[in-house]
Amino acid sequence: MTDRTRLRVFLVAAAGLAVALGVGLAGLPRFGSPASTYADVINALAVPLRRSTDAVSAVTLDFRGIDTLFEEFILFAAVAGVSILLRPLSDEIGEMPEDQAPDRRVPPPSPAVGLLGTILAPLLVVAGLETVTHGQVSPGGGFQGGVVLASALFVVYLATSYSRAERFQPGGLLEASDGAGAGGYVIVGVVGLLAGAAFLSNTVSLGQPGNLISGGTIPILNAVVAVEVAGGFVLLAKEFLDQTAVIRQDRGGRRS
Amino acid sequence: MRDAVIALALVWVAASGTAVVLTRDPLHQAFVAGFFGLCLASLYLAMQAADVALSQLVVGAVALPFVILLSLAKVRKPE
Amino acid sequence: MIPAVAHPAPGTVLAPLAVAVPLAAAAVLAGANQRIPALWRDLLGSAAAATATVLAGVVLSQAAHRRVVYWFGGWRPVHGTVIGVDYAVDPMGGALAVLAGVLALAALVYSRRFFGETGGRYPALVLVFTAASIDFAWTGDLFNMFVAFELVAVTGFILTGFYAEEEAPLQGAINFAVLNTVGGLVVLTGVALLYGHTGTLNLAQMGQTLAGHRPGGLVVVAFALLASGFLVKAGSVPWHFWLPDAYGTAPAPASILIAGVTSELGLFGLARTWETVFSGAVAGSAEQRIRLVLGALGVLTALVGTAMALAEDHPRRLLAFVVIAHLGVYLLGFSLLRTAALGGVALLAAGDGFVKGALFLAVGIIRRHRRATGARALRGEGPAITIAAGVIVLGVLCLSDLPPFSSSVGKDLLVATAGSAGPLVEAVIAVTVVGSGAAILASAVQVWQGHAVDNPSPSEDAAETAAGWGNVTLLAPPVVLLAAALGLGLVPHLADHAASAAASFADRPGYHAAVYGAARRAVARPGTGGGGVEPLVIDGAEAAASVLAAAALVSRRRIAPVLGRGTGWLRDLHRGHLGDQLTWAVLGMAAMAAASGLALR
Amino acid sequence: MTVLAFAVVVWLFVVGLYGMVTSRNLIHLVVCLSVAQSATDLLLLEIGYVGHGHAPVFVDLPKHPGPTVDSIMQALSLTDVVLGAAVSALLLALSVQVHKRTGTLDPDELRTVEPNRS
């Protein structure tokens, strides 16, 4: 199709789809009216049965924990996939771009960056841990906290050692953390089985609502998710960052 | 009052979403997309979805633009 | 109203393990990556896939007597409101899980040590794909189905783009990813609409809420969205464009997963939501009309797939079009909306799934061998090549629905239940079978003679020849897969089993009762006629016609211009332009919504 | 209000698709996909929204706090956000590789999954 034809056909099709969506959405209850008893039941059960004052955490990590197990494996697959797709390929060599200028020396990390890192990283770690550990009490949880922790790790990485990347290769550790987090979720599920209950049953003592130690397996799952997400996101960013240092040689030896 | 805030945020989201699509230069788009993520997060907050707002914030306004910028850094490197 | 967090019945514990084992193994494989020796990686991966397959097989045998219902976290329904997520395994879903497990095992054995440079990540992705497929086939929850749908797509397109040194696999992966993600968004929109309407995500409760009410605009649109989303994955026209781009470029072991499992999952998703959610709300006349819509789509898909298979030179793209053509036949069979026909479709899909896997692997062996020896022609090149060629010929016969392969039983069942539509179904199947069989045979002959255009990329070559070609682990998977298709056909009373599995699949009240814990035996098995001499004659004629047509195709120089003129515009549509593919997809969704509106209201 | 809320969902979805179809750059296309994706997140939350309801967080609240917004839809939306991030990252990785191989990101120039690679 030419650009023009494609645009025309698309506009007709999109108009049709929009009308269809409109018809469908028109059948929904008015915006702002309660939709389901399912939600009412969950909202009513979260605190008494799960001692989790954040009902959303109770849903994602307990009532519908199996969804989140697969969600974690989507992240896990994405991290593995990015590593596979951005691996050093047979026709590529890894060099820092600076290496191409023979008289240029790699500058050490500037004191300013280092200082920023030393101030920022602990703050981010505290914020991340706070978000992870309070998942069952207040909004936040393993995913959000994990990303914050990842950015803390990344700040450290950038501030101290990326330009001396050869010396510090945390890849294996990050992989292990990614795998351990994802596998940990499965293990928590299997522990339920071993306790004679169902897969992903909340078999740990529940504690008091609002308390840091409450919700049974919910904080444990938040922790394993955080371990996975933190490792996975740093690994992901590292793979992309490494790409700037990868040079491809085509078959004629030309570099790009 | 809350309805007015939500309505305003909805309009903002629609406008900034459109801007993301219409910004054809990927570098500019990365920043507009970050702003769009911010708008979405505030809309979610106004709709009492703090958990989702937090996720949207870390993904849409931080992680995604960051990865886009890294990709662009690779792609834009002079041949 | 404190719900009992009940302990599950003994014996049902296997259902979650079938998913947990491959996932746990995947976490270990990717987490430890290079730190496990290659041999142990291969063993762990294969053992996990084998365990999942065996567990799925046991669950299938349990489900044959009575649906296996499993509540995650022990959350049973409270006063009719479902609060957790369940697996509700019936024989159909159980069989699909076994198929996924067997194909994953074959892929892992075949690709032993190929992908050393990526360490444990490649087998990990195959295992995650398997677990997601099993979850999709078993889950009783619509949102959980969506999550599994996405995970299947994500792992699928990563495996497709594996040869990242080359342009074509990358584009195949991008088209796969974008189209399937849009399909996923559409499915999720459908899920959201149904939740807003029924207040639940559980398939059984949803079906119960909708039953007996004439479907309103919302339900119609939700059906159209779910159907188009699932058909994107299945690869029905006009959502099929990503499929040849992906299969044509993926590594052979990944192709068999995508070809043998993904299409089936898409169709399964459509059938599952139709039978458990929507069918109760549809009256007789509306059912007639939706039958027409789906049937027309099936015929169109079968014809486009066959025509493109005939016009295609590239062996693996050709196989992809054969997959599309067969999907069209399955869709046509499903559109009859009769339980016995559904059983026939299941048998066809299972048999074809094994055979298509065997074909992809056999083509892979021949290609690899030709690269390794540098030989142009393959005549007299040793036992490995002869076996691979034998697999291709037998495979084509099997795809021709000849007895004693299982697809023959399936086809007869399908035609027998089609009623007045019988001749049409028979004709479409005949065209598909003859056309695709001829295309594969002709292509195999060309590969054999060294004329084929399918030159493996250097990188692919380096990866795949490293393992050595004469290896047992290379030859065993295609042979075993073919034997599985044959063995399935020899199971006594196969047609009856399939029909009863389909009856249980389509039994909406029974499904609901099982999910809600009411004891209920499997429904009575409907008797099936069929067999006799006449189908045998037709099948034989079809196989013969395939061979003749293949002979004609091989002397291509004479008919190629004719074929080229006839299908030139069609080939133009399949150039792999992402914008075009998206436009067609959106157009298809709008058309599906309009057609559903006309049919169901 | 109802019309506005749902219209924004349809608009975001269609505009995202429009951007993808007309895109001349894969990275731009990926971001447009994430716009269409956010339409579904928004729809889930709108369905779960309860007017004057408070968030489903029960810290420091009286025993019967009145209407609460739907926690299920928030959980689903949360899952979808994570999922979208994963898909975007993968597509960006694919785009980076495509650019390395071909020197372009324009889908128009990439229309070569050639039927004939002879």
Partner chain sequence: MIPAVAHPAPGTVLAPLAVAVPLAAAAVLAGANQRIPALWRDLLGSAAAATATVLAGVVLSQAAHRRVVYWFGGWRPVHGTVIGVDYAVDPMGGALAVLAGVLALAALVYSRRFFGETGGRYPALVLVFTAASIDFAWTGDLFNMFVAFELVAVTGFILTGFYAEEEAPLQGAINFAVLNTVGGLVVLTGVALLYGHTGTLNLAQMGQTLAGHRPGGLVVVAFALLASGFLVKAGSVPWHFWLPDAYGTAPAPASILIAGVTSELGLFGLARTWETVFSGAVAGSAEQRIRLVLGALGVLTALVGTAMALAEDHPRRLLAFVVIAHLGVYLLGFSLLRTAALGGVALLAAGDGFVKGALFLAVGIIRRHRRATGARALRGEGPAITIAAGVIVLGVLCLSDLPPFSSSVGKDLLVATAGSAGPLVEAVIAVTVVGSGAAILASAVQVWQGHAVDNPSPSEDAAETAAGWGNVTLLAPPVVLLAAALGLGLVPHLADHAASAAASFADRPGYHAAVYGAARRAVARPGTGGGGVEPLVIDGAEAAASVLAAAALVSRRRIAPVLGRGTGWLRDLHRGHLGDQLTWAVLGMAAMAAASGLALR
Second form
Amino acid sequence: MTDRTRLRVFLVAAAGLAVALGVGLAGLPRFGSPASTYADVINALAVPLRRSTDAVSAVTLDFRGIDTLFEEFILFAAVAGVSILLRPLSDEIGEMPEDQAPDRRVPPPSPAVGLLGTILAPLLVVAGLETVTHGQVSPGGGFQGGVVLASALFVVYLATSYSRAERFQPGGLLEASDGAGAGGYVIVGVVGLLAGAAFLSNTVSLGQPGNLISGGTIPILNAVVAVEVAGGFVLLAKEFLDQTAVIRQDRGGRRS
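Let's see the other form, the form predicted alone, since the form predicted in complex with the partner chain is already up.
Coming up is the bare chain, nothing alongside it.
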């Protein structure tokens, strides 16, 4: 496929997406319009039934927890697919390729930027943990907190170098966390079945509204979701970054 053909395909797809977005945005209710009946029901039931002051977490991890389960496995399948596609082949070597412009001097990372990344990375970890653990109390949760946790590694890479960021990417642990997060969600649901109730039914104390330990299984599900999302996004970053250190060899042994 030529570049011109790719551009035409992209323009057609972009035009279709623009039309779809336009139609969807035009159908949204106006700002300040009355809430829907569904929103009224959720607002009335989230606190008394689930002790969760964040109605969104009550919906995504309890009232409609099955939907989130499928979303988790969509992410899991996407990460697995990308990892399989980007894994080095038998004729690829994991070495940094030589610079195609040997006379060009690549300056080292700025010490100021490196220091900024060193400061920001642990702060992002703390912010991510706070977002995950308070998902049943205030806006946040496992998906949002998992992305924040994964961004700590991106900051290390952007502020330093690939080799420095690679030290924080244990491949086996990342793969295990991605699978453990997806499997942990299922285990929490099966526990409900073992207790004689429905899948994903609450099996622990609901606690008091507004407290850190409240919402029953909602904080547990937030934790396993965060493990999968953080592990999955870091694993994706690792696979893409590893491609910068791949040298391909043709059948004649020549590198490219």
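Numbering follows the first chain given and starts at 1. Take the two forms, find the largest set of C-alpha atoms that superpose within 1.5 Å, and that set is the rigid core. Quantities reported herein were computed from a predicted structural model and do not represent experimental measurements.
Exercise. With both forms fit on the core, is the shift of the CA atom of residue 82 between the two forms 2 Å or larger?
Worked result: For residue 82, whose C-alpha is compared between the two forms after core superposition, the shift is less than 2 Å.
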